[in-house]
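The form predicted on its own is given below as one chain in structure tokens.
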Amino acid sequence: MAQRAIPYMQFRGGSSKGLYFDARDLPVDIDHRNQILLDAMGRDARQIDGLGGAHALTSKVAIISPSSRPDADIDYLFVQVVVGENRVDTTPNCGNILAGVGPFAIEANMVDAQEGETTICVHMVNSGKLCTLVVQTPMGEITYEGNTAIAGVPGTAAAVVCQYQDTIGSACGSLFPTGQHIDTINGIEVSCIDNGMPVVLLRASDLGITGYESPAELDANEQLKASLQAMRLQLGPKMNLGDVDGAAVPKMCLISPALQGGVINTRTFIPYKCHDAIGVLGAVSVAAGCILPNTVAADVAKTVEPDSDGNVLVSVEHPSGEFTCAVETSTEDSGIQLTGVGLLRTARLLSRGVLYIS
């Protein structure tokens, strides 16, 4: 039988890597339209057969499109395979991946280059929500050299600008989805926050350790991997996500003082395995739990206060460096609220042709 040939590109997007494709050439069909993702990253726990690279990080896809929405430019419909079990993910949103989708549009033709910068709004299909790029376009040509420097990738790369908007509910409906600032579950204080990404706060020490350990010492930790399973199970249906056995959110966050001049420090697990970093919107929602009051960070995060336009600059510190977010607050009667958040990301295309499928 003769292979099947899908057009593609893959780019490194933040500090993820995944294939891109114009939804134009997958099937409209969900079942089949998965199982050619399935096929094009590989099944099994190597992907050996496909271009997947073996890692949650590296066996992601965006699906985009002209958008059917009219604020909108682009529609992106993010999806997780996930690794080794044969199937995929598209309840979460994945910021890093996002900041190639507007290379991705300028390649694909989708949206025309403008002189100097090209603004991009896109509409995450995952959440409903939308977040406008802004891509470095001299002389109305996409580049992708330029001075910006982002954890967790080596040298420098354009930066591109994802300026967020209306994050808060963007799973569960809203900022707070339990409708508690902290809950104890299995006698652990935590906080359920959904500020872009479903993310449950944890402070470390409450679970026998420092919070400073490896990526690879923590996933070597069955018995807090257990702890931390148990209490995703009980949190899924409060936060309102239903049964998250196998699912990618919530994300688990194990947060400890800032040791390199950040606000707080971080392990996050995506869902079972230590993330190398840290999700772009998982940090979103971590930036909210040092911002807001009464959350387990409380006691944990430097205080940060608003300058005069009201952002709150929140450095979240990750095993392989730090992740600042720019987040937009007001002041009303009721406290702090949030009302926006900036990023600056960057991608780089990889490869670009036709993948084969039997």
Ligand code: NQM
Second form
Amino acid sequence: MAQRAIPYMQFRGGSSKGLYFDARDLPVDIDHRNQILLDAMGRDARQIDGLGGAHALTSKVAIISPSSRPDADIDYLFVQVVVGENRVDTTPNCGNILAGVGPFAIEANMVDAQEGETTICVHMVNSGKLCTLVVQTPMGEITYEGNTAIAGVPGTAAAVVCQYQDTIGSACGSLFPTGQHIDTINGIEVSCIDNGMPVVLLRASDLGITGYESPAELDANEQLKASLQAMRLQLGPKMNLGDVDGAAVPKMCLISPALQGGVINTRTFIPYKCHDAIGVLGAVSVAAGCILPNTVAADVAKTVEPDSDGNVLVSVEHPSGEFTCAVETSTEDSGIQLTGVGLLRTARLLSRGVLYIS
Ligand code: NQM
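Here we have the form predicted on its own; I need the corresponding form predicted together with this ligand.
What follows is the entire complex, opening with the chain shown before.
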């Protein structure tokens, strides 16, 4: 039988990489669509029979369409193809893959490029929230060349400005889904936060490590990984995520004092392997833990205060550099409120064409 041919583009989005589809080229039926994505990426741990890169950061999919909402230009659904498990997870959003969504919309003629810069409002279907992207389009043409460097990606490229309008409770429904700023689980204090990504913050020192180990060292620490997983399984239902065995969230973020002039240092399990850097929305959730009172970050992070406009710059250190989140806040009688966040990414079109499914 002839193979099925499906148009696609492949982008590096931030420090991740994935396949980008026009939703109209995929089946409407969700199960059928997911089977196609598994075939596209590869079903086994090496993804030998697909285009995936056999790593969580290179096994990602974006499905894009003209928006169903009057206040957005395009809809973006993120799909994590779980490496080696023959299944997908659409619970979390991905802020790295999001960076390629604006360029895709222009390349696919869903959005017209403007002179200079093109502003695209994205409805992020996974979380139901909005993010405005500003893509560089000199003379009305998209460019990928520029001077912006991001950790985890060699060289420089054109900036994609990402302005999130609301991040709170993206998958768990609230900022502190357990109802507390600190919970104790298996004798360890943790803060469970969803400010764009469900993340569990833990002090590295409470787990008998420094927090400055390399990702390879941490990946080799089976005892640490087992205790993180035991905590995750108990925290999943408390965070309104249900059974999180095999799920992509919550991420487990080990925090320690910053050493490079930042606000906090991190090592993040996403959630079974340690990230070489940190996810975008993962960093945004860590930043919330540094700004808001009475979390486990309170005695680890440098104190940060909003400037006169309510903006707080939080530099989150990670194994390959740092990630700066410009968090917007307002001060209410009830305390400091998080109202949005701005950050910089880059993206690049790597390939476009037709993929074949048996
Ligand atoms: O947190 C890694 C990444 C991500 C996700 C992860 C991401 C985000 O580096 O928004 O970008 O935590 O799985 O792409």
